[in-house]
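For reference, the chain that follows is the form predicted alone, supplied as structure tokens.
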Amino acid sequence: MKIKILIIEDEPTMRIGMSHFLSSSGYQVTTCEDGAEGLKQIDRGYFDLVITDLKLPKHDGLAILGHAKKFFPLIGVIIITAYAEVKTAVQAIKDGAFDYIAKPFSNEELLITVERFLKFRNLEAELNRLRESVSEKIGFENLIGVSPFMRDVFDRIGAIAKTDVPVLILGESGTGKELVANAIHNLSLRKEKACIKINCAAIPENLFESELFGHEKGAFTGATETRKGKFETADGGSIFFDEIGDMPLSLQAKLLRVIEDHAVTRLGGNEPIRINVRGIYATSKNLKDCIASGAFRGDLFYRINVVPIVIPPLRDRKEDIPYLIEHFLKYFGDKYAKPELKITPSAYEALMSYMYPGNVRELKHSIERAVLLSRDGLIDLKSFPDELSVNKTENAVSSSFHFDDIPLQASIMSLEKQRITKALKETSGKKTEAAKKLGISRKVLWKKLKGYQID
């Protein structure tokens, strides 16, 4: 279905220039040329994005924009302004508009800038579904990716979140192996029962045992009363074992017999106790190589590698970082008392183009961090760990700059800015380069260039 769009414009020749490029470019246009007939064609059909000149006959830019939202809160505005009347268009960016664009503009920055919208809005689409999703479910928790990785691990969990099969869930530490677990359990038929973490890394070698399967009065010196194990506790419901790839060798072999025997031995006792438990198991080690070197058995991990879930480093799933510094900031801000809380474009920058070594841990806790620094309701470079900022001194933008004090507008300007100037930088000044690193024409380039003031 084509992306339909409203063109309210006065000018004749503007507004059937405008019509005629995005019928062309593959969206189906509907003109007219007050801010009257505007109305009643927003009230007449759904369209997708309106472009309003701000003075009209017939009621303003700001009347359609105020109708518009009021409703059809979904639906997008762009204003088209005169130089003069910036100030205007800024307050109309408060009130909801997407964007505005000032004449005289071109085709090529009319498109650009309605296909920035359809994208912001895919982007909330997506959002907004991966919202309703984890209210829908639970057992997601705080697990948030709208990347295709994480589509396909949610698609994974709600697949055989209601079997009982085992799942190993594999992932360098701290990408989330544990949310997923629980979110497993969560959606299971075993909600209502214990989900009990075991950290085999953790765990003592010499209390493995007694842990896992409990023991009996006497067992050992201060088994000084009977004690159920992990298993038992864990009885209808499930065991989730985080690091399997460390629990010691000599203890694989009675997990594989309980396992397969759905029955565990406490320490000192003789009566097998029978259990009805699912186990989820998760690991940041190369199973198969601990295989190799003789630290894992073999016969265990063809046994709980029924279904593995692969979690990707954060580092190849960029897109979900904007999602998860959202969610971060809400969850810190409110447990901390910052509601409202702004990052500034160079801080904003430096969390995307980090690398990430420590996952979506190492983001929390920068977040976190950031949160408890921040002043004034903005958090800037200097409020995170040096690592995430080793490119501060290129990308520093003055502290005193805070999203409250600047429009949407202005603040895409100023990353834009930043973005033409080191795209230049890099192309040794070759404009021609640097408009194709930038993915723009040279000519909108140099109108770049010339309003930007950028020599």
Ligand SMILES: Nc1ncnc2c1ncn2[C@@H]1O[C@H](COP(=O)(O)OP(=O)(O)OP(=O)(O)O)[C@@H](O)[C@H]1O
The other form holds:
Amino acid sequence: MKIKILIIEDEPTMRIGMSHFLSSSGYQVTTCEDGAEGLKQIDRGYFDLVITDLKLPKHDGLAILGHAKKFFPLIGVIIITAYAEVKTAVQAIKDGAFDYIAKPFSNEELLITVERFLKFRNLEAELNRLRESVSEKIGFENLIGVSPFMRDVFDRIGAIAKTDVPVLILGESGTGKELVANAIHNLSLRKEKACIKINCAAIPENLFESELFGHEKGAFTGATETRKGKFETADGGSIFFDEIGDMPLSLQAKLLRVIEDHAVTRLGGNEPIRINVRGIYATSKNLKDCIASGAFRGDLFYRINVVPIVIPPLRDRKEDIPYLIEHFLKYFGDKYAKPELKITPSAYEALMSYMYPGNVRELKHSIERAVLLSRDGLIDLKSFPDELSVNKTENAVSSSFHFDDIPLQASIMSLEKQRITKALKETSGKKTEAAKKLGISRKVLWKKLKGYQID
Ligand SMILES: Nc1ncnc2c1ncn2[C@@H]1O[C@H](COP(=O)(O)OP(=O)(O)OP(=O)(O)O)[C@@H](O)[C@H]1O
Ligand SMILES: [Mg+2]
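Starting from the form predicted alone shown above, please give the structure in the form predicted together with the named molecule.
Below is the whole assembly, all chains and molecules, this chain first.
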């Protein structure tokens, strides 16, 4: 079906020029010369998009916009402005216009803006469809997520939280490992007791032992008091070893002993003290590689890897991004007293297509920064760090595939499917190898194969 566009422009050459050009580009175009006629046309409820001049006889562009948005919220409105009216144009965007184009503009500029609107509209429809299909909650504890991957994570947390089995949480930096650890503790029967966190990458090796196991008075120079270690403090609760892959080898042996004996001995002490703790471990390292290189003990790995929970990187679960955006926007909007912030479509597109090497943490920080930088209630592309917006254009330019005509989400999926198929061909169907090539886990690959119905 042809897209129907209404042009409201009093200046004849402009009006006829635009109409000709858009018709020849395949759109069905209707024109009118003033605001009053424009309103009448809009009331037919027939148009997908209205392109209106700001200055018009009988009702100006802002009145047209207000009317269209009030009665036909799905109609897109693009405002044409003169250079001096840019301030008003910004107001128009706040009031719901899709975008504005400043005179003088080329036919290409006009077409790009129209096409961007159509892409945006498709994306929005897709989002609404997704939202409706998500009848369940969009998160679990403090974790936001709707993707099948995150649903799996939630299921797993629910299944093991009330048991005492050790949990190993794996995921790149910023994927939410600590949130998962907290959720496990908070849903456990130990929730009234402490959840003690130990960052294995941050404690100097020589202090580690006394931190963990405590010490008796006089155990070493400077040990002027007897002190309980973290294990004792966590008694009855949980102990969370973050960055377990960075634990010094010498300590790994001692940790293993504690896990096996359920007891610790303070430095300088000789009585083992019984402890009852649940161990939760997290790392962004590949522990199997660490074992291979001799940096991690295989026997400790088998002890802690009873229930692994793998959190996939954000780029592998783009469905979660809209919900995370909404969540952080609300959170930081409240925090910095900037309610009802709006994101421009181009900024939204950039957020959706970025690869997020820093995962959810990076998205969260980007939005916090954008909220702080936002003016007039609007977050646009300029509010984000360069890599976010630049990356987007690079993606578009470097792709060999012609993505411009399909909705954004579909183009991401299509690119993904292409790459997976290619990797499988290159590895003669060997999934482990293909996953390696793609930099994803075998499990993630398996899910994607299922999702895309690739044989
Ligand atoms: N699913 C999610 N929903 C809401 N917030 C999230 C989610 N995942 C991560 N975050 C937020 O992102 C930030 C990073 O999360 P977290 O510290 O748990 O990551 P991590 O995997 O432990 O990272 P690192 O390996 O760098 O320690 C936190 O501010 C957290 O609140
Ligand atoms: Mg962490």
